[in-house]
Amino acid sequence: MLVVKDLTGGYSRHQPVIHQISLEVQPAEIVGLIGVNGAGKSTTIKHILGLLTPQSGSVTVQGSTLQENPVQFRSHLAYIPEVPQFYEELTLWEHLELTARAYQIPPEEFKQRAEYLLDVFRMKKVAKWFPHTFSKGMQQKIMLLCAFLVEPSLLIVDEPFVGLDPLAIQALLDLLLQRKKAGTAILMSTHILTMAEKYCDRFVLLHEGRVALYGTLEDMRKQIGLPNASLEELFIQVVKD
């Protein structure tokens, strides 16, 4: 589904932030992207989305690159950003309608999906409200609603739990597992390592802009020589030096 090969880039051509990043996310799996602040997680995600142009390397989704077929590339994926982004002049429902039109979701299917998601995240009562009146957690739910509405082949999630209450976190985790079961490939950046260990199938641990460990928990234990280590212990071992 998603193949990132030897990706090097950043915000300045003279000072790359990430170096030769390679990773894959297959259908029906969740890959955790982990690392300390500044390790290159968000930069990697921005390159995958096409928001930054790599200095070298490639990103393919379903065999296509953004340069070869931008419409097809973008139609396969949805993105949940760390910081909510919305239009102040649109209500929550209008955000969902806009998303449905952009992804050409049939009207009846849109209505069914939207009502289900509003119920799951307990947002039905505020569907006609404007997002600037929402709390940060409720604004984050807009991002969740729009992304899950699409039912994409590839879902990219950047620190999705920030600002969410426990019920919303559980609803999000349940939906991630539903999408995984339905065949969605999911790349999730998170600092919550105990949750990542429980829900992710494989991991990419970035350190100083490079892949330090990669694979299943068992793979990474072998790579570093700690056969019984938890994800958090592996993480600390890599980044403490």
Given for the second form:
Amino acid sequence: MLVVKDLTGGYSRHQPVIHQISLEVQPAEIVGLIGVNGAGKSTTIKHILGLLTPQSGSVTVQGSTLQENPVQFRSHLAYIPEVPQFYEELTLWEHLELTARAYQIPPEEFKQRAEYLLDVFRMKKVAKWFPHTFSKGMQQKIMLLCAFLVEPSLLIVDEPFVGLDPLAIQALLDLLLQRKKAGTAILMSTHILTMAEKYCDRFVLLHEGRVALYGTLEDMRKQIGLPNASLEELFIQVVKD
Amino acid sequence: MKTEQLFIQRMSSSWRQAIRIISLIIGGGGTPIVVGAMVIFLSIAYSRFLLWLPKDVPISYAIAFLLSLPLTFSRLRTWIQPADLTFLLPLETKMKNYFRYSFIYSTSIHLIRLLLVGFILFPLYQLRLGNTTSFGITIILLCLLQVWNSYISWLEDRLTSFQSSRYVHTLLFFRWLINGWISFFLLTKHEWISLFSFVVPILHLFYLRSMISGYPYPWMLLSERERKTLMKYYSIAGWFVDLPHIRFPVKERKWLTWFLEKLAPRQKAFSYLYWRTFFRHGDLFAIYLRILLWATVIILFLPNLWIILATLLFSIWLIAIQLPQIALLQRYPLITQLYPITQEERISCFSRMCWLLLASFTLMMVMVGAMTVVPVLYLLLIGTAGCLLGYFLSYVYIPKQIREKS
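Since the one above is the form predicted on its own, can you give the form predicted in complex with the partner chain too?
In what comes next, the whole complex appears, and the chain from above leads the way.
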């Protein structure tokens, strides 16, 4: 589904932030992207989304790159950003309606999916409200609703749990598993390592812009030579070196 | 801490910023010429209105009503900010001087505003009601009434801490009646009734003063009002210069979106976004309506072929230069850039919206023109010119601007 090959890039040509990053996310798989602040997680995600141009390397989704076919490339993926970003001029329902139109979801299907998601995240009552009146957690839910509405083949999630209440976190995890079962490839960046260990199938541990460890928990234990280490212990081991 | 110094500091810095924006506007090309032309057009239209005005129109009522509005709406400008609720609250007992300075400043501005309104209304007064001396005396007495209004307005604000908004609105309505009453009798030279009527405001002042003793300052109200005042000024400045860092308030305008839904239920994603942004973002729709109103006034009072043509083309240009800000991707969240939609489709959605807005503006102006003595054939030619300009702006000029800025 998603193949990132030897990706080097950043915000300036003279100072790349990430170096030779390679990773893959297969359908029906959750891959955890982990690392300390400034390790290059968000930069990697921005390159995958096509918001930054790589200095070298490539990003392909379903076999095509952004340059080859931007509309097809984008129609496969949905993104949940770390910081909620919304349209000041649209209500929650209109956010969903706009997303549906952008991804050409048929009206009947849209209504069915939207009502289900509003129900799951307990947002039905505020569907006609403007997001600037929402709490930060509720604003984050708009991002979740829009992304899940699309039912994409590839879902990229950046720190999804920040600001969410426990019920919303559970709803999000359930939905992630549901999407995974339906065949969606999920790349999830998170700092909550216990959650990542429990829900992710494989991991990419970034350190100083490079892939430090890669694979299943078992693979990473072998790579570092700590056979019984938890994800947190592996993480600390890599970072302190 | 001397709180009056804080007030002076805030007032000066606000004026410095205002002067900076005004300099930008003056230095930004044709604005002074445009404003000058508008003033000339409006003054010609006003003099024509005075000539047309039938003799049986009750001018005194109209002037009294027009004067009562600035007199009644005399809120204090305090520059109270949201952070003051944390940092200035411990200084509440020392804030008396701050608000005293705010009262002096605001009353001075209210008096200037009253004199300006008086200056505009003077030709109307002179037409039927009296001469310069009697108008001068009326204005001096109204200035006294203005000082009273500014003070009572402050007391009404303080009442909001413990009284219901309905009660405060009733007081405001009562004050408006007093203003209308006194203005009317001053204008119609019933000096004794007017002077005797001044007793009512004095009694009202003592009544309110006795009520507010011990009331806290309405911090939240003042802070919110300051925010709205700033937005109002920025939205006026936004007519002439770009202020991309300012976040204008959203206006829901439910009926318009309902109408939109009925008219075009299957809009493309970006048409959906742009139309809603046009109707709800800050003042864009209000600007469209204001330009429509001004152009209507000019066409009705100066029904000349060339003036109608110039007004129409100029208005279309004024609307068109406001519109590209809706289409700039930078003003939307990041997710907008991830939609599987080409840039060409985005621009085409935007061009269509611009074209519909400008073409309907042209149509409305031709309809207004049809109410005047200008022959229909000429109006059709003017309409064609408007449509051509609208089409050029929508499909050539604006897309080019958007591509350059993106």
